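Below sits a lone chain in structure tokens, taken as the form predicted on its own.
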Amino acid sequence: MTNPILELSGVSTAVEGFEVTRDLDLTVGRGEAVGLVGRNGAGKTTTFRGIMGLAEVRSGSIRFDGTELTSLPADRIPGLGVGYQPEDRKLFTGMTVDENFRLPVWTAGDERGIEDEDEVVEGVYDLFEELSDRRDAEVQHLSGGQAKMVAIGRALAIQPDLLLLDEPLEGLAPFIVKNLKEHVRTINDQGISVLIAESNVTHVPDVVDRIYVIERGEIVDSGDPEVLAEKPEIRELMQGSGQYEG
């Protein structure tokens, strides 16, 4: 691949003194969409908090967009154009959805050259339709799944080039599951790439055009969704049995 718009090479990351990820090499380019899928504890978490600067990396390359990611402080990295809906939302409680759509452009988009926040804002309603009669609804009274997507709307509201999805498609209920897919295709074919962090492999094949399997910090396998999604071992990988043997 020429030029991607995002490069992890060799990475090798931590977690409070312990090694996570070892040797890890990731590529996204630009306007695709990625999976990087492997259970629970297999260190996709790990691999986006390490690219968004909130992990340790203790060797190796990130980079994005021809930057490198390793030297930055985590607060410089949305401002260049990357967006994170972690695992666990983070949205900001006792403010309204309103308002956690507009807080990202308040602290960033004068970096990433946002004139109109307005403008902004509606653009993230446009895309997420459900949520336009819950504007001043404080975001801890939403379902899971209103809260799964006001939290990839707030990572949408600095108009990335990257987004970098943790788990957005877990513990939904399945019409809500296709819903929340149907909108991420959207965002890819605005051009915007995607990397989509899944511990169920049958959730991404309909959405990415590559993936990679992680396991104990490693890259085990990659290439056609489709493909790898089929491979018994893999599915039995993801229920918690066996070891992958490629």
The other form holds:
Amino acid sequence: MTNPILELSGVSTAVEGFEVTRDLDLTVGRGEAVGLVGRNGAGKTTTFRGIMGLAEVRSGSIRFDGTELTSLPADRIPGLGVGYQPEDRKLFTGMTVDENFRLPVWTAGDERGIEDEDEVVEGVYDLFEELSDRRDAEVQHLSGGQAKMVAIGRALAIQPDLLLLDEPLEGLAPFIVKNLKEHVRTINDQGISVLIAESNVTHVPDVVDRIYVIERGEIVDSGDPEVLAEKPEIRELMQGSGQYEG
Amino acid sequence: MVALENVAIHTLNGVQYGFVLFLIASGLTIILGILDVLNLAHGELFALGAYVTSSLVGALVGAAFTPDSGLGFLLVVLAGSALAAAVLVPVGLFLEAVLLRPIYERDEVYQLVLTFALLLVIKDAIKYVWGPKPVRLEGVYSGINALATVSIAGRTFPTYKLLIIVVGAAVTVGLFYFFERTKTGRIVRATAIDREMATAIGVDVDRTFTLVFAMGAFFAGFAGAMALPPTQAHLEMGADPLVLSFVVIVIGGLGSLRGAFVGALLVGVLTRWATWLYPAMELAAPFAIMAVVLLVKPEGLFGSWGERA
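Same protein, different form: I have the form predicted on its own, so give me the form predicted in complex with its partner chain.
Let's see the whole complex now, leading with the same chain.
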């Protein structure tokens, strides 16, 4: 792939001294939607945290739009254009939906060249219309689906070039999953590159262009999502009953 | 029969005492709630504020005002106190950036040992600069006593105490406005709620922590500065405010600014009532209030940032 927006080469990450991912290679093209699929504990979240500078990267290179991220302080990464929705949402409780959307604009808006804060925030409400009349609600009072939308909306508020979504569909009712998938497709259609971590392989084929399969910290397969989703060994792997044989 | 005017005047005394406690405790609880550091040297920052005030206000009053110049005199005392507190800001910046930052990831025992060591170092520094004897601002002291009192419910009330209430109320409003309404205040709150997620949206957590610690040092110094003029600065003056600040923030809920405000006023008013009605209870009153609150609500009256501070 020429000139990818995100390129991981030989990345090994660790948590509390224990190696989680080994020699991981992954790329996301400009405007592309890519899935990182694997069981719980396979290393998806740690990979995302490594990209965001929140987990120890022991070796390898993580380049975003030509900039090496591993040598940067973590708080500089959002300003480059990487939005992050963590697996457990990590909303700023005690604060309103609106405050959660505005905070990233205040912290990274200058680097992102954002001049009109209200315009950006209203753009997020346009995408997640369900949140428009909840803007003054404190986030701990939201439903699970709404909370996921706030987490994604907060990541979008820096007007990112790359959006990292860690298990955005997990634990949600089917009709909300369908709704959120449409939102993700809309985001991607706007030209924002998306990397989605997902443990349910059946969730991603209609959202992403390519998937990587991660198992025990290593990429074990990659390719067309619909083809891989039909592979019996992938399905078994996702159900936790199989060993991937390649 | 308890006269109503006595109730009013002792309540007002309690409110004034409560605001002094809040000024001290606000810094302690902000630092605890956001940096997760229990600063044992906080009382010495209070003392340092008082000592710096003794030099600054003494010089200002001596140079420009006579103690009988009324409102102008009070404004000079207030400006001197704010200046003295401002001196605490670089002290706070240094303590956080150089000494505390390297040990955040370590066990809390390291923080306690370090801040206790700071308590001793600051006390020795005060002794070195101002000497071991208490410092009284004679001119300011007599000036404050010479100020006309105000009449409240048919009783007289010292003007300086009224000034402390007004300033305390203004600081309270300012602090809540800062944390609830300003961008920087809300970024600080977000950092307190989840420092890793704050980093992930672009917050420079190191810089935020330095700002917060300097702010805490400022308010400790300001409390010392405001509390000094009617009394005297002495080497042991940091101990009681530290202990009472702990009582206040335990009552209010560790790390809660709202809790510190309610806790300080509760301790202030009830302690003054106890001193009036049962003088033997003066020292025990704050701890008795704390014990009752802990029995009813062990986590304190309010939650920390993120739990609705």
